[in-house]
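Consider the single chain below, provided in structure tokens and representing the form predicted alone.
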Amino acid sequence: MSDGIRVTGLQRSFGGIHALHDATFEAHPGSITALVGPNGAGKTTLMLTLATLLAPDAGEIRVAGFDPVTEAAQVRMRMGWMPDILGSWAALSVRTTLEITARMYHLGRRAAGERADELIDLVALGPHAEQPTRVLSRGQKQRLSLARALVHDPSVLLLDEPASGLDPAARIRLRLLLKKLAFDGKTILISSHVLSELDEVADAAVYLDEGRTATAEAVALAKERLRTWRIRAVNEDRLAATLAASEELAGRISTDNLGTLVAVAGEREAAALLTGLVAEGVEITSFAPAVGDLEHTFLDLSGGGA
């Protein structure tokens, strides 16, 4: 069977509100897939259909090859789900709260003592183990809740907003981890607004939008769209007299604080821009897309491109 995600014309509504008009799409073994779109898309009913706390109206589910309607414990078992926002047991230690969820996974109770240890130095809460939940941050608690998605060793991730309330340092520990487990061939869906973080890490993307997905000839469309690079050189009035003088970039070129912006129709017309501006003798320091790719597709698909 699959360890990853396939999805086909889910549908669910509540009441006269529909969530989820026709979404589909497949994450696989060994990818960080981000799932992207604005409030109100779908993104929450669409991962608790997954994680199984949701039935669909209509539309096929297979979460690591099983269905999590009909067969909900086997998903359970093979899926670890990490909300937004999961509560914790106030008066109980991070150690002993990572215990008795392994403990509800059948672990006995030596196993279930390893691995929160294993766990507890993993998303480095080590000074805090013995610390009753009550006490922790908000970052804190959401690697408390990461630490819990991963207690059964789950060959797919669902995680819902798991960098919010993190410091830097605890990102890019966090982005690490997602790389590594996404590496040892888990299947991880991550859903996030913070698109910027989503581009350093997923190697997919899934875009929902009003409960649609869009298809994969949208978003290669979008991708082909005019996108904007961001320039630095080391004379910037040699450079804005070099890109002046170009009439196929007339209308396309600004500046903001950070440099000036030129918007060019994908990576092969902006290799041949900076090629020109080198062969001209245009000492570039920095050459790159103003916006990541997920936040450029997103835009064009939303009609927010411009």
Contents of the next structure:
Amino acid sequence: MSDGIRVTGLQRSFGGIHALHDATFEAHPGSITALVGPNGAGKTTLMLTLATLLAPDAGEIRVAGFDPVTEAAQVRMRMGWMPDILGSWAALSVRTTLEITARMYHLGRRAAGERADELIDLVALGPHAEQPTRVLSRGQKQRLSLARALVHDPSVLLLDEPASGLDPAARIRLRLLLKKLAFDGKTILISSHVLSELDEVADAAVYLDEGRTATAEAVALAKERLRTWRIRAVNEDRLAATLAASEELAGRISTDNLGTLVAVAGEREAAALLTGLVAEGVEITSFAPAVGDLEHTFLDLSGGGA
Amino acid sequence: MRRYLAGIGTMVGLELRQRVRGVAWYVLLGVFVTLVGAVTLLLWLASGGRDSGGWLYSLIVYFILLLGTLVTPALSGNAINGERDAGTLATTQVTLIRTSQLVLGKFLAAWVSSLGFLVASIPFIVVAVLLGDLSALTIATSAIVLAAELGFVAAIGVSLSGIVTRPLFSVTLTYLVVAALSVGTLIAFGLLGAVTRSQVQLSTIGVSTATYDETTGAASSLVCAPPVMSTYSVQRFDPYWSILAANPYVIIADAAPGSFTANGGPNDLFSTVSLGVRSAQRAPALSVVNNMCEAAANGDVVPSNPPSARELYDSAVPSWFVGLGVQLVLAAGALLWAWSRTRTPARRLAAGSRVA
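For the form predicted in complex with the partner chain instead of the form predicted alone, what are the coordinates?
Every component of the complex follows; first up is the chain already shown.
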């Protein structure tokens, strides 16, 4: 019996609207898998079916080895879900919220209290532990929501937009926490619109568009397409002149407020370009992809071009 | 089983802390205590402190029912869809709490909070007992039936909040159910009775000739006249009395044992209401003979002797358990419906609703 998440041919429609056409992917233990797609692609619907809240019309799902439809209780024992909507029991304190959530997983009164304390430390909500959740800021609610998903130490984590509303420091803490959880062998599926953010944590990706997951071949192809690199130099004019002299790069150069952009196919060509520029005596200060891996692949798959 | 009950307990605790036990509830409780206190004082002044415990107690119970049925829909009518709107329902549904625990927990919490009114009125019930003329059986039956009525409203409110998508609509619907039972049954009863009429055949037998003793005035050698036939119409309430059996106020009144004074009049509000409902069970006589001739022969001016209130009450059928039984079935059915609508993984979603 394999752990993690396995989804095959998942379909779900609401009335006449097909939210999921054909979603097929796997997410493995110890890995952080990004779920990438535009608004309305079916990301939340997919998360809800995995979280045992929504029954699929067709297709097969295994979460931690169990079927969310027929073995919902088994899945719930092993799965933590952080919704994209930040609902919290407004009148209850952070600590009480976590204690009650723990009680909902059959933890005893004392064990629930201890677990609440651990989680408050883990997500750094100590100063707010006794405050009613209605006074929490968006970022604090976000951390409370994450703590709630972790109450029963699940082996599979489904995180819907976990970083929205977090300040940079909290974002870094979240990234470290997720990496640690993955290192502990948990399966983490994480969706976000902020692709650069996912780039920093995810080691695998599922691309979802109009209810369909991109096939592995399509992803591999997209990665080989032209990609924009941003180049900065001590003397920008010198850089521009050198680039303009190259016939090969004609029509592939543009500039923005942050530097010069050059479209390059693949990393090998990028390396060759850098070597050439340095050989010409251009003093390069920065030479990096303008967009992250995920964004590049995503834009290419969704036909936006890169 | 223990684990199942513990889950319900967790839900009740959450519900009471999160939704019910707010400032508004305490304000209402304060208003209620003030009102009942004023009524107690006025009644005590009016009765001169004698033998009015029955009236006071029945008034207090009706007060609790009135306020309970006014407040409970607001507390229970958005229990499930309100949480769905706030985004907290799904976070409960992904835990090991089952849908039945969730629905039952919310129902019990709404019920317990409406029973707070009963608890708050205990001092006044003590006053009523001290005023006298109040039987322990009356207290016991009416308190139990009152609790059942409040439970019915709580169950309907929570159920509608699970069946209907929009909280405002489900709260309003719960109020409509309460209004239909409390007031609607009265209106239906009155209107239906008013439009249903029967013809009564009246035959009047008069005296044709008679001689009267000059000193005593007693009639002798009477010759009765042939009967004179006439008709008139009466309103019929007797086919519709069962409508009133669904009324919460009637159920409580009818369940309490009748309390009557020595000359047969009702001795508390329950007996008064129950007497009215039970009197409606009697069909009017559709052929009436007004035999004045015979009356004259007997030297009797008033021919008939109408039954006393107590006799009417005792001769009729009690109906409270029918009403209570129907409400029990309705409440259970509604909770079951709410359960099936709230179950996860959800197969069908109502238009315009979302899971989380």
